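Below you'll find only one chain, the form predicted alone, shown as structure tokens.
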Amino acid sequence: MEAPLKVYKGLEGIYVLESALSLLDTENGKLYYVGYDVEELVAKSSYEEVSYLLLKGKLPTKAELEAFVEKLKGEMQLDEKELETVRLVSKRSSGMDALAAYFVLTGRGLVDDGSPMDQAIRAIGKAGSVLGNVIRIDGGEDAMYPDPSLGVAGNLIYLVTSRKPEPYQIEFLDDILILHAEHGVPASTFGAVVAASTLSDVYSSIVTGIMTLKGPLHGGASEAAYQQFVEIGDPNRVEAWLEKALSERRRVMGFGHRVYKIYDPRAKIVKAMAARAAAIAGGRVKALYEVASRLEEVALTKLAPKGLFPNLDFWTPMVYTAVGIPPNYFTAVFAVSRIVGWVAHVLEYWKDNRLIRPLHLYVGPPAGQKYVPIEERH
């Protein structure tokens, strides 16, 4: 008798690619990108250099590495044309939507620009710019040009604030974009690499990957979790918001994942992070970590057993507050940083491109149900 066919409902433990940009040890809780340790490359490396490492292959020379800086810098520049069409997007929507929405507008026009790398540097470098301005009209600011100089995540931050950056503002992002900007084939990456696998471009993979991280199951927790941290508001109210929320069968934002069943290993960085902003930046930082830690504290006694560890949406909220970051971008910064993920496997899945074109497994009614007149339907 021949087996009943299976549906792997999202695809859960199928593979569907080959990649060389991440590996995701999940019995050990570490995270290399292109073999090197996440943990080191954040302690050592750049988001830049993070950026180079995987649309290339291999960590930069000096020289290679100045050559893609110079580069990445003059593509986040905008011009005044393009800080139009920043105005337009932002009147019109705001945060997740306003970034697709500009690669939808200026894209068509870009995509016979250059090659597919030279499209791929382009979308890195304006994302920040474009993201920081959408920031400041969103709140009542106007436009304003860019400042490559400070790198990727200084200049965004300028553009959020109006003013130069802190360093350690500067790290803690460059920090949190590295985090983020590879991670396997989530949602978001799978999206954007089916919209590739049609030979569409590069601009309109990015905007597949944007919106399907705007989904709330899979961007969108460090909002929630940043708001399960003011609704609790005081560490002395953990145990009793706790008992309630889990009572009532809610979600602890924050704890949890797909692939991760132990401490996810990029939260163990950012809660160091996240403690280092506490002590540098006091006031509602300092507060929102304290509720934090206690609520990781009685939580993983209730959910560690269950497989149910903080992953790393738990923790950065309190340095994205930090850095300035507006709680309603949190997840709009997470699509900026993971560009260069979703165009480095558009990229690498095009060497040996293939249609992606799964089956369904039909279960309605029998073949050949008989027509009938609606006149004689009941």
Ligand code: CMC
Contents of the next structure:
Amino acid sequence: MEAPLKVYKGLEGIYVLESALSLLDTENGKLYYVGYDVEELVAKSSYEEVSYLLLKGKLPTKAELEAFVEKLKGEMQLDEKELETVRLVSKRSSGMDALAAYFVLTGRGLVDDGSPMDQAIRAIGKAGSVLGNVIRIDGGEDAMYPDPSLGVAGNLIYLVTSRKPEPYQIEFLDDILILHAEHGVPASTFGAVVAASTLSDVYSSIVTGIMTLKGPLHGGASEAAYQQFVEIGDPNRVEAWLEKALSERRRVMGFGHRVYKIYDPRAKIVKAMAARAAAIAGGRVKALYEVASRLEEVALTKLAPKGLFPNLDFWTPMVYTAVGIPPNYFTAVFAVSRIVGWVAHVLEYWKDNRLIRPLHLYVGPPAGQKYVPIEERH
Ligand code: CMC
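Complement to the form predicted alone: the form predicted in complex with ligand CMC:
The complete assembly is shown below, putting the previous chain first.
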């Protein structure tokens, strides 16, 4: 007898591709990019170097990194025409939508410009400069020219705050960008690869990735976690808030992960950063951190036995706030960072492309329904 057909809802536990980009060690709570422990990369590397690692599959020599950074700096520039496009997309939309709209509007003109690798590097360079300006415009400022000499992280903070960032702010955002750069095939990367498998172009894959990252079950969780800390407001209110939330079957945002059933290795690193950010920045960051710390403590007693632990989105709100990113833009910063993961997967997938076309199990009415003219239907 034939086995009944099975639908793998959410593709849980299904391998959909081979990749040499990241290893999620879900037993020991470790994450590796191309074999390198992400904790070591955060401590010793930069977002630029990690981008090279993911795109080229090896760490660069000094000369290779210098050449790569020079190329990236060139792409981080926005000329007057590009700034005009940023103003246009910012007028009609904001956040992730504006970032995606920029790539929709400019992508067509760029698909024939350079190899897919060139286009990937261009997208990584442009993204932070575009988003920084989108945030400026949303805050009532005019667009301005980027400062690529500050690097991807520093330039983004500079555009958002109109000030040369403090070294600790650059370090924080650079670390956050490294931690968000790649993570196997979550929904957004899978979306990007599905688009690429049709032999669409690099920019179309990025747009698909951005729009798929947006939801609160994926990248949007950091914004939702921030709102949750604000809603709680005070560490003394955590117990009552949690009891009510769980009784209403609400989810603790920033808790749980489809793949990690132990503490997310990225969250461990961001937790330490959030503590440092609270100590350095004080004020609002400290207040948020105190609520988050208490919530973690209380929520773990209820959720850890179910394999639910903080993910990185639980702790990033404090770090984003310390570097000046407004809460409604947390997810868009995640997108800027993850572009490298998306394009690295796309380039890898194209080495042996196969159109992604799964099947659906039909459960509708039997075939052969009689078409009744509209006048005779009731
Ligand atoms: N708070 C409370 N209960 C939860 C939570 C949570 N955050 N997450 C899962 N559960 C419960 C869920 O209600 C269910 O309980 P029961 O079996 O009693 O019905 C059980 O845990 C299993 O839930 P699930 O939805 O089947 O688990 P999943 O593997 O599909 O969920 C998740 C993964 C990330 C969607 C989920 O944990 C969640 O919604 N978390 C909150 C949103 C969040 O923080 N997302 C960020 C993910 S990490 C960053 C990224 O990759 O973008």
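Numbering follows the first chain given and starts at 1. For the two forms, the rigid core is made up of the largest set of C-alpha atoms that agree within 1.5 Å on superposition. Computed from a predicted structure; not experimentally measured.
Superposing on the rigid core, is the CA of K9 displaced by 2 Å or more between the two forms? It does not, since the K9 C-alpha is displaced less than 2 Å between the two forms after the core fit.
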